[in-house]
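Just the one chain here, laid out as structure tokens, in the form predicted on its own.
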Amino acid sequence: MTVASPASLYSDLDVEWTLDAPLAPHTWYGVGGRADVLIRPRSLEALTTLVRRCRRDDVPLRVLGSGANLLVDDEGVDGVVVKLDMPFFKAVEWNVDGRVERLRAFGGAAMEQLVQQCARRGVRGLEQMSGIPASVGGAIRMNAGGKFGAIGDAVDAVAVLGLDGEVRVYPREEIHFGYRHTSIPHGIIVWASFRVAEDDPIACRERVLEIFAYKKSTQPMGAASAGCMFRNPTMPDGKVESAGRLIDLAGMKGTRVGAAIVSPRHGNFLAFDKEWNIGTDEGSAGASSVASRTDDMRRLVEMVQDAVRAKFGVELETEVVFWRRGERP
């Protein structure tokens, strides 16, 4: 598929589309190329039909969440990119089935807003996601979380639109939630229900603020990054070690490749220096233009992996997802 391709995949559907769409504004890194077409469905029916047609015509289809865990290649991506940010896919339904023990959020709902809504309503169960930027669907797909727990701790059921265009609901008992991993089959997460409980709204807000304050004090949250770049690895002795600590001990904090830099504050945060410009004395040998910043980050990732491998004999796997033109999603 190219930008000039006929719009037969989507022109008759209830969607909004943008050809040759810039993806950088949709990611936390704020860099990267364009999508052949960015499609925003208004309904589940439109999304289902689009998925079936993409499969029929062998067109690559990617789902763009909040962009908090994504680095798009400078050359962009081919095929279709779907963004679930229309009202239908951002809905949150409280007290599903009339019980306070359940709520349902659709895949495009913002995790940060959902956590705040829960706190205001005195609903406990998702506060561990405080300070973690993600869409609900993206957070569930990778079982996002941190020191205080993961989203899988609260999941009750997940509805997934498969590549065959069928929606299947998977109860919690059929899903394995591991470290930054779930057993949910490939497809688009349409909605998830969560097990929650009533609590004092003041206590809920205080817990959310406590967790957020901890994250703010330990992570460079204002940096142009996508959060932690690497998963915490399992060491030869079987212990899970902090990737940030290994990067620090390998002497990589502050290491720079063009516009990309390992945060001096937290080794597992690889960020872009917005002030980095061609022509500076420091960068004259390897400074980069905006158009090549993703290459800088890719090279820096490899350098960090090489350094940790050489010192500790372990492989660091990226938590951030890389999109490249020509690669199947």
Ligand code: EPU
Contents of the next structure:
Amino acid sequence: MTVASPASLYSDLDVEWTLDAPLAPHTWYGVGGRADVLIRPRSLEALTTLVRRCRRDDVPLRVLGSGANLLVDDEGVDGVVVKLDMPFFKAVEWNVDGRVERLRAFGGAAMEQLVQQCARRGVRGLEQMSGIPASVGGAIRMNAGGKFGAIGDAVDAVAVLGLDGEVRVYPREEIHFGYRHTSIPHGIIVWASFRVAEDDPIACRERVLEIFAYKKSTQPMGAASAGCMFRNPTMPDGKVESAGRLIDLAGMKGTRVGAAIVSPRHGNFLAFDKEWNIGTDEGSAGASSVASRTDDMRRLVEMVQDAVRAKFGVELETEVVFWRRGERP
Ligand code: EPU
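Can you swap the form predicted on its own for the form predicted in complex with the ligand?
Expanding to the full complex; the earlier chain stays at the top.
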């Protein structure tokens, strides 16, 4: 069902909006269609009113984080897309209540910058997030992380704007943080506070660089990908296995569908080849016009899932979120 998003939802609010807004520039993959309307609220009040109205009128509302874990359908998406990139939603507060060990970041703040700022100030606690592109809200929502820990390890409390338009604060004790999962109810993450500690800035910086170097040496960080495509599955023996390793062992590295390719470096990175379509017969004849790139990736995802299922009997679930027109967010 396609739902129109009338201007009366947002035109009187303290927001900026763009009709028929291209979403590709907002995602790491850099592909996909348009949003019927992209709205950037300047205040919590504007966001709250918008959320209430969308619920009242049954208009789908999606939140765009840093676009690091998102693949938008070629047809774009209906309803309202919200981006929290105005100053209010990117704020970071140090020494909350006069205490060095309390840090608060709003949902639209960039994780990469936060990690760098912590290192510079000699604040320890978030270095496990080094090299993970995300907004604070997006990272918390999926408990992003890696070999060195996840964001949940450092969370003190999370404020969530519920779909009913009410903001609730959940203390850490009430939240379950699991592998790429949290028990935080549906809604928009407005801010999170973190438990951090003072440390030597040089030691902090070294740790951040060490983690970043590990990632850089094992992953294709420059490619047009969204990090890992699949969650690491639990094997029949109960152990969590690297999806990248399974994809590698299934012989899928380097497999290509049009513009989409399994990284030859790390099997869980499914990237778009930026050079594809430029000056090669195969490229220009292939199914890889810009308009069909998301389809290429979807087909590649299925091929990888089929190969891993056939070899190991395990189902790979995507970690990347797919947005489709007509689908309820
Ligand atoms: N391996 C292979 N072949 C591959 C990929 C990996 O043999 O193609 C082996 C590696 O050599 C290593 C083991 O598998 O022995 C684990 O690899 P890695 O350390 O890269 O960890 P991962 O489980 O594949 C996870 C996260 C990454 C995170 C890394 C490092 C998931 C789905 N992935 O990958 O996160 O960067 O640990 O901390 O949890 C992401 O979430 O987007 C992401 C990339």
